[in-house]
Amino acid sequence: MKGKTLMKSLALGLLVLAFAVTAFAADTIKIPVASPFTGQLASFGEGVKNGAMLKAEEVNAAGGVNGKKVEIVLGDELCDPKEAANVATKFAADSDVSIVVGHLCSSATLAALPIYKDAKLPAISPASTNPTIGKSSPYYFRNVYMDDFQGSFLAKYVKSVKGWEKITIFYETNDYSIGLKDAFIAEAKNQGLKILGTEAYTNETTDFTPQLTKFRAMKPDALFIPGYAPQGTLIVAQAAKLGMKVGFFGADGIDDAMMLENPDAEGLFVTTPFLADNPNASDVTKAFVKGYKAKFGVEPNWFAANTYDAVGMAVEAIKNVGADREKIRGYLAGIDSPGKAYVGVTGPTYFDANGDVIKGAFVKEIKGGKWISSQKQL
């Protein structure tokens, strides 16, 4: 009798655990959110984490979305092809998802496009700049412009602020970085730049000397590097060292606070999509920032806000039309002339026919060892 009474007992017990745990998900909204949360790029995940976070809090104190919470769920895919065709395949399969936010990196977010695109799940990444993203699925869509206008600003910016007219490129061979070469190259030949030579790396390298040494045989008057920011920390402290008198510069995958603990990478200057100390800030972006620096004790970088805007726009949509994916991208592609647009932290997003968005660039570079934003803007 105590056997059948204790198998009562743990049957019963299980059933209680399971309608718990059925009853929690009913009240809650699952909002995924892809990046690299460990890795080299981690620091870039810690700002999508935070922001996504924060952006959840706030609409949790306010009451929820129609009445239920909103779950952040994290994962991880290092910027990883691979691992992010695994993240996505387990949110895809997910029936609790409606919508997921990421991916960071151009070549997670192109691995993970088709298999979004097959489960009919719409994604919205906040920081993937790869031209063909937009092209290939209409249930992708982004809130950060594209590696063809942040190239082809780049080259403006070196002609027109800088002055300079010799120009070496290094870049990593992945598809965020070749696009942004690409785009600097065909723009450099309109503004009258000379390309002296370029060479490619791999996430591997850490010795970046022979390159270099090239380099600096060619007297380039500055060095572009549309890479990540780890390599360009490395890059830029060994073309110190070899003694080359350059201007550094990179885009929005150099925007990182380990660029700072660099004493070489002073004067270095890169594209972002969002300025933290933007002068000319709405009230709303600098209420975030204030909000941001109180929690997490550090400014928002730009992952951090385009992240808070990307999971706003999810709850937007699921408050407005429900949990259905196939409504979800209805009403996202919706959004699609500035009169309807969300107007975040970033500023006003609305998405053309490709999921795309068009949004200016800032330029900021380091000086005393901080992050300031440039006195001259395009």
Given for the second form:
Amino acid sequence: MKGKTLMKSLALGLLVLAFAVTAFAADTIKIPVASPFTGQLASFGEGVKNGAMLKAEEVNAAGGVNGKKVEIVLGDELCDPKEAANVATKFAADSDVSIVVGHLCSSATLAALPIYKDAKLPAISPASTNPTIGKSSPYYFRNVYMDDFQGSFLAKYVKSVKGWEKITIFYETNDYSIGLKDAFIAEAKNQGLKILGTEAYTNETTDFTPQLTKFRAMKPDALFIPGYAPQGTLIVAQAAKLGMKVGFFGADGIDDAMMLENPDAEGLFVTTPFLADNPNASDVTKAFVKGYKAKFGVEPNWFAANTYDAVGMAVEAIKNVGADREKIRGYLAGIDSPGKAYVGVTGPTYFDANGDVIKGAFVKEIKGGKWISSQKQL
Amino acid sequence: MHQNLLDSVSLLGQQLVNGITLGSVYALIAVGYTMVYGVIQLINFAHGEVYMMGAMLAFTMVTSFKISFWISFPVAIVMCSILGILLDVVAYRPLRRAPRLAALITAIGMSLFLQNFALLIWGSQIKAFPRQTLPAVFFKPAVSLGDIVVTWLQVFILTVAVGMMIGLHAVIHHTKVGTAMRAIAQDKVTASLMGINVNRVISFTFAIGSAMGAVAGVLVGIYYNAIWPTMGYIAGIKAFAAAVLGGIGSVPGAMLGGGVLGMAEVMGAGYISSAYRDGIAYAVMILVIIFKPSGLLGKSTVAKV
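Now show me the form predicted in complex with its partner chain; what you just gave was the form predicted alone.
Next comes the full complex, this chain leading.
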């Protein structure tokens, strides 16, 4: 008898709780964050997720936006253009969604772009660097530099700091990698670098030895890998097995902790939009790094920092103009000069006419199995 | 001029070494497909997943349980043999008398099941055998001829592959169970009337094929420094193509097919276009099949009525 009453009140309690949760859920502001959270690039997505969650938590602790709590909705698209289109369609159809933060891979962003454009849904990518994105849609903004900048930055760095002359390039067949390679080659000509050869690979490859063997015969000073870390680490290891003694460098796609487990990657350097150990960082940045470390136990990578700011800008927009897609687009497009810049952990952020940002790049390298900022920056 | 010639010779030499290594691996996997097909005319699509499990199990033993590589390797092989037998008992044996398509569908089902099972346990990220867990000798050059480097690992891969192939040939042609396998391949019903325990011999076939797959999985995991739950899919498709290329059902054909496919891939990537390497490899396969539909060493079978 007694047991039954207990069960009854428990069930009733659960019912009330369920109602409370539903009522609560309707009172939140949904901000979808789209990125690979599983699959090969899951570790990039980890930074995106942590950055978004940290920002939302801080906003909610400070009372939320216009009296409502921010709720981060994760959309996992595995860095796959097909999945990205599915996720984008879902967000575009959801009337509670007024802005999206994402996607990570350029190929995924380019697949989602027309869907957001048709739905007049503004989006901020924290990480897609392909140059064509901003020009293709007035609804797409981004909080990261572009590959034409990054590629030419790398060419200048290689020439002036490293003094290398003969370069080979091993790129992946995706929008990010091809854009970066083209930008690098364009500036390399100006710098007088010799590009001895370029070879391609697909992301399903694990055997890179035929192409590396070809590179080895060209006797380059360095191998440029404008791809992602899962393949980057294999390329470096297999090159070492073939006895290639060259310098290795990549861009922000190689910036991942998985490279540190590879003893052959010692000395490899990359460009990155954010340095956690930058001594010249602002107080906002230092506070972010400290808070992030305390919560997640690791230093924030650039995905975390850029996403943290992207979510911050989304919140700021909703706070100022409400949850209206068209008005939010207008608000973001209005942040167009240094004076109106959003002050984030990645520095003051404002958009040009295409919705792209102008930000500097940093260089870091692997030394003693750790990422450290390079002595010489440009 | 002289230097150029020397360079291109050593380039070709190294590409040959790369091609032979990749080809040996494809051959090891292809044998698993071809043996099962030869005996029960089933394309065991879960074979690629057995290959993946081999790598994963060895990886777990070496990293989580700190067991020496020389013990983990054979243990992983034995575990995969058992997995192969389980596959047969659970998924294929109940359908022995069903239409062939039904068993094919369960094979695909088992493939998906094992893939997702591995995802659940090991996660989706690419893993690598930490170097200190592997015998140091693997990474030392065995042959170093000018620019051509052959590491002991490559020698090991080739030796194991060739050794297992010879062993397999001996088993099929010079043992009782091999004779029984060939008998079942010819006619299952008559074989059972002759007193052959058909199910037991089929299980044995699965065990051997899976063992070869596990060997390939571990070797690939070490050689390319990468193992992940869906690695069996692409490798399985390639090895299946190799088996068809060599003539499905024929064990020497699978070895030859693996070698040809591996070489076509490496030479295609090295000399034609690296972006289309898989395309080139499959184009070679399609060409062979067009001109010799039964594969390189396959016998053109007369339909049995």
